[in-house]
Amino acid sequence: MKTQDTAELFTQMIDRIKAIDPVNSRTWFDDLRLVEFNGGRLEIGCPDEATAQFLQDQCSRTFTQAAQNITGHLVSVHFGINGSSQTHSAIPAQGVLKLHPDYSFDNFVVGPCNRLAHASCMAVSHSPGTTYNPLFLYGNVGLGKTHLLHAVCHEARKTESGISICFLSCEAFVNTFISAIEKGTLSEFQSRLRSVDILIIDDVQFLREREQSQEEFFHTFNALYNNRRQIILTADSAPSELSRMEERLISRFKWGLVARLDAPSYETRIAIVQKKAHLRGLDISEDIAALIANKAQTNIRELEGALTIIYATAKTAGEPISLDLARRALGEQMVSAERPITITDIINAVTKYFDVRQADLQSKKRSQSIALPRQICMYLARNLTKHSLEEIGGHLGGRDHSTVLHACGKIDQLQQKDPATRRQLDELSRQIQLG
């Protein structure tokens, strides 16, 4: 195939990615280059290893899809650093640490619901272990804490290549600390995360109640503090909040700087959806940005939402995008918007999609079936009402407060992952909303 004709194909494999895949989609696509399509082999060089892992978790399907239809024929999609034919780096090893490219400081939008958090992050990033050890960050899901853990990691390699991070979700944590025991490399679990630069710890509440994980992270802790490396760590509420937390801990969080992350105001809200509008390609106004600010107005999620409807609209009518095109594409919602949200509706739509029984989401039982609609009931009620965490459980068979936390950390960090999952949680609360 001559290089203009395969250059061509590509532009068009571009175009047709960001048709199939809009939540995806980024301006920087039209900056990948192709280093070689032979033999149904198609390698795509990437600037960078965050871009390219990015792609193949994310986009991997969506890639060969468009190629497969632009072909007509079979094909493998490769993705590696540009200037380098070793495809097989951008996938990472276990362990190796991964970071969305898009969760940057420079794509950050602070405002005062979260400067304090910024600033904070940007001080430690340039000196880990030194200026606010530990940093504490805490905020309800969907403001902005876990762009701001991606974009220490990506500034503090900036400034020193060589450096030594651990990024782990606290169910991570204690998982692999539990898998150490059970091999006999417990010492080697140690000896890793005790001699990293940089630790970073997200969702810490999840140490509630597990007494013996929570005397390995007070070691933990202990040994890199005393060494002057870097500890980071985020939760849903201050640290005099977590309950069940081993006093020791508590005092230790409070010994850095601890910063919260608010919901973010209106003109927050809209540079938020102008910046995620440019990262997309959207060409919106600033009547379009007020539109979705008004509509979503706690969760910076929802406003990423907002914006695919629209995206995804626009490209199914074939029509730009418009403030009229945004109003019908977003009526549904905006509707439905003053409608107080109970918890029986959430449970009403999460049986009905599921064709579970209500009385099995109230049950003890545990089977993934059962399990999964009941968790994602309780992160519905903690994101479209007002309820509290002991109310969202008493509805669902009893359950206390740090099961209702745990179910919440357990989909959201779920959703971020799988694309499946984010559009049944879209399509639930469309149904919800609408009643």
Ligand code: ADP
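Computed from a predicted structure; not experimentally measured. Under this definition, the rigid core comprises the largest set of C-alpha atoms superposing within 1.5 Å between the forms. Residue numbers count along the first chain shown, from 1. What changes on going to the form predicted together with the ligand:
In a rigid-core overlay of the protein, H219 has its C-alpha displaced by under 2 Å between these two forms.
After superposition on the rigid core, the Cα atom of T130 is displaced by less than 2 Å between these two forms.
Superposition on the rigid core between these two forms places the CA atom of E155 less than 2 Å from its counterpart.
Please supply the corresponding structure for the form predicted together with the ligand (the preceding block corresponds to the form predicted alone).
This part shows the chain on its own.
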């Protein structure tokens, strides 16, 4: 095929992707390059590893479908990195840096709710280890903590490409630490963590009650701090409110800058909806943005969820997006939101969805086929009801609050990484809210 033909084919393919999967499409798809199309193998060049990873994880089916539609042949799509100039030396073996390409500073809307957190992350990404150390961000779930952490990584790498960054969820820190003890590779683990330029641990509240991990983290913290390496931490509450955390750690968390993220105001929510739509190349009218901003008030992830529901509804109905359609798409949820959701509603929906028995969810069984639905129940109960962790644990076989907290963290991580889980959770939430 002539170069011009393949270029034309690629343009058509990107247009097709935008048509079949608007929610997962991004305006920057236009900047992707066709590297090779040969014998049914189509290779796409991405600017960096994060982009290639994102496309592989979230969009490979859509790309394959579009490629097959356009060429009329079976095609396998591969994502590579342009010029392969990226090095991976900055990535520690266990903490593989999987950055989300959307989570940049450019895509973060700054408002009164997050101004300090944003500014301090910016400062730290430009001169790690010298401005605010440690930087401690805290706030409720869905307010942009993880987004800011990814943005720091993107920006720090732009400023200094060889910078070594270790970015771990707190759970990954704990698990890696435990497995290093088991495998007898503790000193390797320690020296790897202690030699990075930036150490980022997301959701440090998971260190609660884990005394040995706290001890390990304490020494890692000291080593990095003394060498003027940057430490960035996030949590769901302020350092002094982190119960069952060693006092010496809490005091260190406060040595640098502590920045809180609050729920966004109406104006900021509108700007975020517009930003998310813009990123996907979607036109969104002011009245629809306002509708979404009114609907989702506390967790920003819900704003994106609402946008997705509207586009999915429009696609299924084969209708253009109008205010009326948006109201219908979100309307069902708004009406039912007046009825308080109970844990029983959640258990009923989850048992039906996964085809498991309630007695099993409440039993001591720990097989994956039971444990996962049980953890999903805990996560949904935490997000959709006002019950305490103890009460949730009580409904699920008398489990204690730390088990529930652990489950919520696990499912939250999973849904961030795995689009299929996210869809399951969205579908379950929808069923529960419809009653």
